[in-house]
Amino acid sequence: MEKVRIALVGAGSIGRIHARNVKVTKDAELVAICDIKEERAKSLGEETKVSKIYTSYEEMIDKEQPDGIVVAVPNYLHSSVTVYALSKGTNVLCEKPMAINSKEAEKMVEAYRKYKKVLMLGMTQRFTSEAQVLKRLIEQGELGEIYFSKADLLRRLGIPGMGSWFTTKKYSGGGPLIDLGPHMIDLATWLIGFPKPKSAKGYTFSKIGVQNKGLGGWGIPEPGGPFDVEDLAVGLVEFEKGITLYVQVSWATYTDETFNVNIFGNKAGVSYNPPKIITEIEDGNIVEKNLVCQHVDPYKREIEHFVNVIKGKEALLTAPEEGLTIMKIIDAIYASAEKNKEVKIE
């Protein structure tokens, strides 16, 4: 196989940015473009210069035979569109979240160990030096017993696409838990070795939204259209061998904006934004010493990990099992909002 030759679904603000990836990866053909708004999909095939254009992804990938495909639909296709081009012998790169639940991610794990085709999740921020460098610090026990992580993405203005599918839940699933949750819970669970989940706490907050305030630059507003979905997320997770997790994320929060993922032992603690490890030098004292990190393009290497996935060249980063994972702890999380209660993680 020289080229892998790759189709996209859903050609929207994320599914442009994959598009321009495979466009520049060595490896990689771009050849077919997939969107149920035609013009949408003309639109980014005249960018970047792709003639075969679809409305149904069922038939593109049954004409064109891609070796791969790139998953950037609204969240309740994820699991429909994954499957199918999974029986199809298409391998699968599936943005985040996995699946609108958990129940859903169970059908694609199943799809991917019967069909034994890659299925690769857009966990993104794993490709980041950062997150590798950290990785690399834990595994090597800097930090000693592990038994507290924090995990923070707060925006004040980040409300994607208001009134779209992003803020209607049936479409979407929730608010930002399911949007920006995943990336964070993934990073810090990854971090500290995926740990099995046990409980969550979690508390769901509409104050924003609901005002029609808030708005960001991701996604394509429907002015009029609902919000039904939550603004901010708070969850305490608690994992096997005594590790906790506190994770909050908002689209809109009149709060300072925060990016990053803290993890605590007993030996030392790390910090992702920006990279750095706090610790003890022998005379008793505690410093911390800044982590130099090369700066990557986090979804450029994504779609180069999934090209040499398929081509044998590496082993998959982002295995289908740990995103079900993460998708088992957000549904507990918002069953615990719902319930005002613990909800055990099977």
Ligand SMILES: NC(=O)c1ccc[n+]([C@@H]2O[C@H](COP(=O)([O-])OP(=O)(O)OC[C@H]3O[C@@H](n4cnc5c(N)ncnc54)[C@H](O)[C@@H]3O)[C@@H](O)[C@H]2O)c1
Given for the second form:
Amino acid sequence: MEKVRIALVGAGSIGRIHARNVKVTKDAELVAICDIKEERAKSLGEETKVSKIYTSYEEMIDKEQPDGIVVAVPNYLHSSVTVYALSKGTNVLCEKPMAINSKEAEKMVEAYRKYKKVLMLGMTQRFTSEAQVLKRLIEQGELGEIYFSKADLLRRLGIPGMGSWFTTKKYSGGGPLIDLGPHMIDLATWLIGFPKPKSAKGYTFSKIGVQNKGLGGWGIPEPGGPFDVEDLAVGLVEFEKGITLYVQVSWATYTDETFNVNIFGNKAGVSYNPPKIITEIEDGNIVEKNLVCQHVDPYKREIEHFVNVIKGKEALLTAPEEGLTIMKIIDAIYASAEKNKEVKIE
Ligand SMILES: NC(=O)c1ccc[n+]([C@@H]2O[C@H](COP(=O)([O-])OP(=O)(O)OC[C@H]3O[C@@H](n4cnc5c(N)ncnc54)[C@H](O)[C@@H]3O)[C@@H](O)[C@H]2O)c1
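Would you generate the structure of this protein in the form predicted together with this ligand, following the form predicted alone above?
Entire complex below, previous chain first.
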């Protein structure tokens, strides 16, 4: 195979970043761009020197027959665009969350198995050097028996696109739990080797966005549009062997901003941001060892990985089944918050 021909579906905020990264990836070529808002696709086309512009992803896939597409549209479209592309023999890199819920994600896994093409997920945090280094340390058994993990991403002013699809449940699936949760829950679960989740207890709160406060810089606001999602979500997930995960994610809160994952083992613990290992040395003293990792741009690395997987040069790092598990955890936290009781995860 010569250059891998990539097309983009969704020329919004993250789509533009992906398009630029495809342009600088050695073995890739950006061949077409699709957005229902034609002017967005055209302006990105002008910037990236891509002349094939579409407003229908089906037409783009049928006509251009790209080797791969990058799916960067609102959450409710992830499943249908992915399934269509896979059914046409096109490899897919789909943004997080995998889908709007686990039922939709299941359709993607079925299509992946049926059509046997690549289905990669945009689990960007896995591609940082820090995550790669911690994963290696954990696989080497440095932590001993792992029993607890904690994932926090708390923003003060981070509601994306107030009134747009982001804050409209039927298009987004929810607030920070489905928006930030996939990154944080995935990282905390992937680092410890994806134990099977058994149950979840969750809580969601909608306190700041309803006052039209807490607005952040991401996304394009649509004044007057709905805000019918949570702005803080908390979940406690129990995995097999009693391993427990505590997750808290917010778009808007009056608290310290945090972005971290901690993994607790009976010999040592690790922290993601900043990356360090907390361990005991021979004399019994507990020490922190800071891990200075070489910076890589995880978004660039993600596109390179997609291209290399299509070329058969790298094994897929983000198994679709793992994405489905993350969606089941998110569904269970939402369901538990709604019913105010623990929910089993099948
Ligand atoms: N991995 C990450 O770190 C990361 C970061 C930001 C966003 N995302 C995800 O990427 C996706 C897009 O987010 P965004 O911030 O770029 O949103 P956005 O609203 O800026 O962009 C979405 C684009 O999709 C277009 N679109 C809508 N329906 C379409 C259709 N049927 N066909 C073609 N185009 C269509 C819109 O016109 C818009 O230009 C979301 O799922 C989001 O969760 C991931």
